[in-house]
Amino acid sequence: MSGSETGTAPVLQVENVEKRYGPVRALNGVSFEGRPGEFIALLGPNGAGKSTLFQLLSGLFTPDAGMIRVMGHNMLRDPVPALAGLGIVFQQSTLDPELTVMANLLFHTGLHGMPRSLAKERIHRELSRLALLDRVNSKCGQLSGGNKRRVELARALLHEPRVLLMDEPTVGLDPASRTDLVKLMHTLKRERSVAVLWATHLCEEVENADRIIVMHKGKVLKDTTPAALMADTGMPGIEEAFLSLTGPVEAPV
């Protein structure tokens, strides 16, 4: 059962968010909510506005209009507790390749003001959960793409966020690593009751999502379950439903 069905309060609220870059309206009145234990797939072609939305959600930029709340905290008025409620894995790796796994993770816990003893306890817990304890002293530049993603996920979980933002996290991964990461996220959202917002353009990654938000040209076209998306469009699969709404995949800009 998804969080929206349990009646729990939303941990992420996006209300009529707009963002322009010159004459281009990257986001146009985007609204949705995320609740504990929900896996929400943000599905859209290149240029849909997914990356812009994640930049706003992660506090890198501010919206021109609208409001973002995390755990009830307004991102503009109260950014520190709002950002503290987020765990983020960006599309491009942000690990320092010359530092060890431990050093990368300790740097993150230091930014959150976490005592060293607590930090090491949580690092051990997360690396053990992700089967990475044997790589704790390895330089991140020596890790495979899949293991780098797992280190970034461990880092995102160390401060126990209520919302996980995953921005095209499987880019560059082989099919097996991609499948493993998707399965892992479904397990985490159940075990820890976190809301997961998973941005992707790959339809095979979202078949088991609790909800699918289809974005196109800065707008939300659909916010519904996978089954309802197929029923609403009269299509036999997620990919066919997605393409019927958005048309041919656009080239990156």
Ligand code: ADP
Given for the second form:
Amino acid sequence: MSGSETGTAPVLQVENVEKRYGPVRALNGVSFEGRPGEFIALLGPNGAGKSTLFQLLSGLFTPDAGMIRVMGHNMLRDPVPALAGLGIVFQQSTLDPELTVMANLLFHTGLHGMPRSLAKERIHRELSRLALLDRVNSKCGQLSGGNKRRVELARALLHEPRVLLMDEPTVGLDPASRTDLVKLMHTLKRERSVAVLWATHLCEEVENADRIIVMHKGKVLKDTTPAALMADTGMPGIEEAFLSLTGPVEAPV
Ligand code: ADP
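The form predicted on its own done, now the form predicted in complex with adenosine-5'-diphosphate:
And the full complex, kicking off with our chain again.
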């Protein structure tokens, strides 16, 4: 059995979501669900619509059609409880390099209106779990790329979300830090029962995912386990299966 808790209610529901940029259909009827404790890989080549989907999931933009629910809360009608259920790690670093780890995290908890004593308790808890407590007074600009990502992950966890959105979080990391981060996410999803949605175009990051959603040109082509993805396409590996569905990588124009 996968890490998912079968029979539990979905914490993330995406139903027939559409988004256009002028004539470009960036998302064309995208639907899927995420349950507690699932690591779901969103695998798609450049232009598949992953970033657009993350922008809608994080409430930055609204879909042209369709519905997004987090913990049952409709993102359009009830954005406050819906967003409270989400933790987000963006592709680009959003830490202030001149501030310490503690100051960056306190800034975030302040935005969430968390009382300072509770915030400090949770910051210590998260940094300790992510083996970062010794860097609490370091300026973020002095941290390695891998540690910056860990601080961003700690920040995303402070308000105890049930869904973690990770938008190509290994961009710019060296291979060892990439592997560490993937492993850490698998531990987190088990320990916290969070649903992790991990967008990437790198097949090696998704081999141990509970489910792989293959996106291409704004559509979901497959939503299945890694083993079933290989079996369905008759391919020996995830990379081959992915390429058989999405075609060779197009050269940038
Ligand atoms: P991915 O993150 O998978 O690379 P995107 O969501 O960035 O995919 O892009 C999906 C499609 O939407 C692509 O065809 C892209 O060119 C187009 N697109 C994305 N953002 C914009 C924008 N702001 N204006 C016009 N087209 C866009």
